[in-house]
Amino acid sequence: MPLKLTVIGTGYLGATHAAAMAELGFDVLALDIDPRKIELLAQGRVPMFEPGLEDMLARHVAGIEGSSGRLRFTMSWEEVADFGDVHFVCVNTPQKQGEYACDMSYVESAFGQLAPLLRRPALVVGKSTVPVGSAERLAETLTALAPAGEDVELAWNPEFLREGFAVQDTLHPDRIVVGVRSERAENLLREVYATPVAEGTPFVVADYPTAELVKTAANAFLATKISFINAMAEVSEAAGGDVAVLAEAIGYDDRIGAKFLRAGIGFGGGCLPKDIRAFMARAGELGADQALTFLREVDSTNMRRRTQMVDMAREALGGGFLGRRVAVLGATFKPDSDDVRDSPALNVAGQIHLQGGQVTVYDPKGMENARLHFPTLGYAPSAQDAVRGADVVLHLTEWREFRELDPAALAELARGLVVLDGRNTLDAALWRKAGWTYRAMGRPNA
């Protein structure tokens, strides 16, 4: 018989995850404690912008004229517990506050609540990220508590998913990693991975432990290259060197590659951050700490860009903000997603409001989020309206829609032609034929 597929957590991850089960044929079952998301899932709709996720879901969510109806909704854990196979756990687990170490009680309730309804043979797969060492204990946890006792197994399958790209990184990998412990476990998520699989996407088969690192090396390193090219940023504007160009030439050798290394205000959202972290924190606790204080330095290099953001627009406006029209192109943490989580945008407009200057914020996805997080910031329906009287404009999400503005017309509507590129990925020659003054960080003024 086919796997019957659930799915614990509908957020971000377990949305995308459970449609994306259902497109590659599966039944599934999705589940969240939350009935707002419940009810909205079940209409077909989603709580957050992700490209082509709601059409996917639209096809398949049972009661839907037209879907495949592969996939249900539910807030029952007996539900989930007698209907799945194959249990996947796509919980959040977030920075613990005021501490750089990962919360694990959201993985550790939904383990504690299903555990204790598994009466049959039945695999739970980890996606969350989590700090190495907790399959380990999640694993005995699932055996003391399951009727089934050591029919019931685990699996740790790491997430790689890309903002913006989620669909496509879910339906076509560029990698399967699957921490196991019996070849049942690994057979099984050979079967719900056949497609990717047979399309040529490979798969890692490891332990515990380098499965649950895997995901948080990854995020250390792109973390790391991001913050390397900023401090190679940071020397270019010190010695009037051009780190776009520097970038470009260093990315040719193909053990380097070009990808992150785009200089600007850094990184933000859900994940980078708060995974680095708490890599160092459980390092720590490991007694490794020593082998990741590097990243101590990468995090501190991400949060300087910001800072010094504030810092040029200071400097364009003569030295203050108070009584001084800013115009901030971009809410989200990047393009193609309304996530405005530690977003470097929202940091930076947040400084130069609290400094004194008017801010007026557009971004085309993230204004609802942006609104709830930073309610006293200024708010336009559109990149023009944003710009209309102000004396300096700040490019910090790169957006397709930024790019294809027209400067002149701008020109026409701030009181300011000052234009900082936060994001290094304006057209700098069309934005200074237009009267503008353009700057970006690492580059030559002129």
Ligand SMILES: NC(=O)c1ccc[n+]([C@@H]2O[C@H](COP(=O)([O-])OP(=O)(O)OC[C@H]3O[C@@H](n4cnc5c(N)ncnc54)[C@H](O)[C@@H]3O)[C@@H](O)[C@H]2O)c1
Contents of the next structure:
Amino acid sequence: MPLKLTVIGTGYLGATHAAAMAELGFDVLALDIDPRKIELLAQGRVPMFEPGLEDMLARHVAGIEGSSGRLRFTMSWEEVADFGDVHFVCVNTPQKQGEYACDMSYVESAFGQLAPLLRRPALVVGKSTVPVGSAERLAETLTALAPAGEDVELAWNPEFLREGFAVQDTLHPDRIVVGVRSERAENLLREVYATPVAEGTPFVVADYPTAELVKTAANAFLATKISFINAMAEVSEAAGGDVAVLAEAIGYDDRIGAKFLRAGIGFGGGCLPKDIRAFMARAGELGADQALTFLREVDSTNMRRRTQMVDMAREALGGGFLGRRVAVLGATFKPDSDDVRDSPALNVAGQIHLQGGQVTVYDPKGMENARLHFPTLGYAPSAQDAVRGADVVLHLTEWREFRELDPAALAELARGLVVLDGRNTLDAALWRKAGWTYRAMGRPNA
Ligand SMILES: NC(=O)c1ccc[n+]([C@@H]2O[C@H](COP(=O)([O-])OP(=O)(O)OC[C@H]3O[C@@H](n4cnc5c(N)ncnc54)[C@H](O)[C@@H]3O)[C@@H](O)[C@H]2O)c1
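To test you: the structure above is the form predicted alone. What is the structure of the form predicted in complex with the ligand?
Once more the chain from above appears, this time first in line as the rest of the complex follows.
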């Protein structure tokens, strides 16, 4: 009999994981505490934008014509506890209000709801990103609360999917990391991930703290790489160099690698910023804070980029935003997602708005979420409408749609022909040829 899986928390991670597990052939029951999400998902609709996810979901949601019927949704904890051999916990772990530390209340609540109902052998698998030491504590909670006692075990299996590539990353991950305490737990997870492992995905077996640390260490490294190139952009700017050429040149060294070396307005989203802060907070609790003091610099270099973009825009407008019209292309924290959590683009847009600028934002997929979080900004239904009458154009999220814009046609619409490329991805020569003043961070003005 194939294993029966449950997924608890159906956000970006959980909805993708649930659909992917059904795609791999398992029967899956997924739960969320948000009735709106469950209602949509049960109709085969995805409450967020993630390329390919809706198609994969529709192939499996029970009740949809032609589907495998392997994926169902519920709000009943009893049903979940009775159904699952393996329960994946995928709930959110945001930054605590007013602190760097991770807010574990959603994870604790999920474990608190599930554990007392576990009457048969089960493996509970944490996938959320948590501070190191959490798994050890949650394992005790499980043993204390689950009626099945020792037959209920915990594993930690951090997730590395990237929004925008979530389907591909979940079906064909570049590595699978499991923190386990027994062979039984390891074997159950080998069974779950048999398909990607057969394709050659490395399967790394670790203890709880190492598995938890792998995730935060990976994010800390990626954040450092981005802030490193942004620090180089600051120095290049001061010295009259070109960070794009510098990045290309150092990227040829395969010890360094070319990825994540594009200078710009920095990282954001629901993971990197809060994960590095939680990592610092946790290291402090463990008495190892000195080891991570560099992450403070990484964080502040990153946050400084947003202010620098605002400064650049103000300068382009001759020193002030009052009464000036600013077109903002991009609202999401990255392309191919509708996620606006801690989005650098919206942060910049918000700062300019608060300084008196008339900001009009356009984003291919993030408009609804952007409006929810920043209702006082102006929004336009297309890039062209955002640019119409603008004194300056800011390119802040690297959507392909923006790279494909025709600068000559936009020049007919704008009032001021200045474009500031906060992502270093537009074709500078093309924009300049169409009459625009093109500026990017860390690069000389032509
Ligand atoms: N989004 C990513 O790209 C990504 C990648 C890797 C890891 N992660 C980690 O995965 C976790 C989830 O991230 P996300 O982006 O999917 O968050 P999300 O906010 O999109 O989704 C979390 C879901 O959990 C639900 N939830 C909250 N409390 C619950 C409870 N007690 N019981 C059941 N459901 C509950 C929420 O309603 C929500 O639908 C976080 O720890 C995050 O750091 C996310």
